[in-house]
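Shown here is one chain on its own, the form predicted alone, set out as structure tokens.
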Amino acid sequence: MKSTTENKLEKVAGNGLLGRRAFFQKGIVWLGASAAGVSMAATTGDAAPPWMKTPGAPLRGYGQPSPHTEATQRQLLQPYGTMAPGSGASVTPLQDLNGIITPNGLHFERSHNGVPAIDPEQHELFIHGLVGQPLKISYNDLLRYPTVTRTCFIECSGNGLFNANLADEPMQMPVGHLHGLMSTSEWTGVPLSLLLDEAGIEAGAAWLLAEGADPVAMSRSIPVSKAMDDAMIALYQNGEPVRPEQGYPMRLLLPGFEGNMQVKWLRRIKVTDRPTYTKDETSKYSDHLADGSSNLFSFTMGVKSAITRPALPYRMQGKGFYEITGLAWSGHGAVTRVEVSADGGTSWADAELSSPALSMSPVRFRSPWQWDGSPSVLMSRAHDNKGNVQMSRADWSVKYAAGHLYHNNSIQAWAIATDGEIKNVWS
């Protein structure tokens, strides 16, 4: 017979998925055990833990993580090894984080030839081209302009490439390797529209060329419509100056657009009447379709979600109650719904969304699950307020050419074996 606790829980989908109200029900013993009867005498006086018996560490000028969390670090992806150590990426360990904000030191980074050591006293931003009054603005000058703050994600369009259709078998990697080229921060900076209005855009202007001050002068073409909408020159990240690997002293922020366009170490904006067709928007970052054609300017990141626990590199700790949790985001707008499945997509249940549905900002989703120890496949599917729904991997693979790397927003699946092993699978 089922226990009283199990009888009280509402099953809303197959294989043990519970209703969101389970989070708020009283009297549920989630781990099947109670702490009743534990004596406090065993943890006080001479039996107290050692950290209660000596003074703590002194104050310091800049806080650091606990030494017990040293393993929570970005993992490096360096395709060219020692030949070009500054070219590659480091991924956010999504499996070790919660909430939606990424700590500055764990925000993913993508560099094409290392991080330049820029002196802010010598760095200047130039705005020229089809403008009435070209501008040359120092870093200190920019600090005097009005600022805005918004929370949004940045995602490399190559995020999810390890789960794209270029391999015959799914790769067994942690969540961070599969989806960790996406991070979220609270950004503060000067609206780009303010600077363009000051420069005076001329008739016929439709595009910008944004160029960085790194050794490869990373550059991309940006539609003027985006620049005049919600773009900013970001100066602060999560309250502190933008870090060097994120573009110090200033970077371009284009909410919802692919990360490569959000040029770091920004030094120049040229207003033009047409795209510049730079190296990185012709040789890379284009979408190759199954019919042999290509989409050259695929700017907006699609609606996507990823379960971060239970997931690799962890394993289940025995049957019973678990919280399925993850992140969902969309470059088109706000995520309004996330569905979770524990039976490989046969049935779905709505997850609890714990963050406000802000535009171009992720939500953290959670769903209670009672695992009975049987083989299971966990999946999540996100919806946004523009009517977009995250597609299956099969549908994504039909749309794009074999070996295509970019804009993979297909559904991720985790298979759980009876012994608790978790594997990345294609469903």
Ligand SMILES: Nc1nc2c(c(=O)[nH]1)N[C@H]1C(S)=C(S)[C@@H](COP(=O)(O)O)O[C@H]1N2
Second form
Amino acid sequence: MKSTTENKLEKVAGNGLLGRRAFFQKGIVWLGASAAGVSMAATTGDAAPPWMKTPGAPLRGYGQPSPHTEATQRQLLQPYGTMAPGSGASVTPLQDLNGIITPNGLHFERSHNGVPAIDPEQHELFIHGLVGQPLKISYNDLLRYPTVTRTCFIECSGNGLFNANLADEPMQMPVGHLHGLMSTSEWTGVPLSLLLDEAGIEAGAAWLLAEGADPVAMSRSIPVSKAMDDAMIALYQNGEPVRPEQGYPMRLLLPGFEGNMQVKWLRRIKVTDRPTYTKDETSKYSDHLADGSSNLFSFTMGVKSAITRPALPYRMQGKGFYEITGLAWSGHGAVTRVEVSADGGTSWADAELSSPALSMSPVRFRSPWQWDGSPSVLMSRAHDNKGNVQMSRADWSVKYAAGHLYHNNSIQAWAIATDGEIKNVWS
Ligand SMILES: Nc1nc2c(c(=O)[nH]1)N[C@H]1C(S)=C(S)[C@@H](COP(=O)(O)O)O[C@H]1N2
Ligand SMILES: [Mo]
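Okay, that was the form predicted alone. Show me the form predicted together with the named molecule next.
Shown next: the complete complex, the earlier chain at its head.
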């Protein structure tokens, strides 16, 4: 960067963090890539690139990513190998994405026993229990109900478990592997309250049992208050029918709640007066605290952020200007502020946030940074509109019992070495 430019840049925190105004300031030379001496004639005629000299590819019915981005894939985690290849998870490659929306083919998947091959013509949703009129609704009938649209994230309560206490040392893995059990879509579907009103909830109804049509019939208990508030039977994901991995033909969407409760391949809702205590909510998904007690249910996903670039699996390409960017989200509401540090938390600066800041939807944060090539530690810290602040990893580890893995929304740090190597570090 030229020294004249450097004078214009406002340093807002230690180790080269620049003010957000730098993004809008005129006359800044970010990389200084120069076109001097190149004549436009060289880009046409014989000197034109080969793809300008033959007709382009034919039209096709369903678009695919460029073959040059084929490496942008979900990473598969299959703990039981070929014995149960549909049991496990695949993570969103956050390192290769920008913006807030996850493309449908890259939405993370967590399935307990694979994707059922549901015939939509035969699939039905039952609503029964403490209702005046039990309902049996076919997929085609559900498509005729009034719909709503909202953008929100789904996050597995196991997201971040690789940065909990699985090993004595921080694990070195791509940012998608560390934080990619979180994806964001624009969901469209039928408000659950509408269907419950139609069935007529009876006095004493306080909970729902939601059950999936997969071979494990995964099921969870959900408070009626959430169902009547903002729950949705999702039918469309980013505009197209929900993908098989996400629950085709329909899934339960509970904005801000842990992913496990958002039952895929939804087939049954039973209205009850108490939680059902299903196998899926008693064998897993409880939070064990340091004092020996447990939170049986902890529905809302905490406020969290993660730097997705610079991050593993990549390395720095020499000193100079970088945009530090990542995602911040909260199950309690909207993210209002994200701070970034380049000196391991000694000093912080507010990052630029993408708009709009929607409730239970991530924001993309961005901070300009001038790396002088010295060892640095990058961190981000998110705040939401309900007053929640992301806690340090040290504070998180003492809150929960040793070995606890769920709901790790603590701050994660990337150390950058002089040779450009990036490492996950605990601080
Ligand atoms: N029927 C059913 N619903 C399910 C699951 C499942 O295995 N079966 N997995 C749950 C878990 S643990 C999570 S985190 C989310 C993941 O949603 P996704 O696969 O669409 O990302 O779905 C939940 N709903
Ligand atoms: Mo999950």
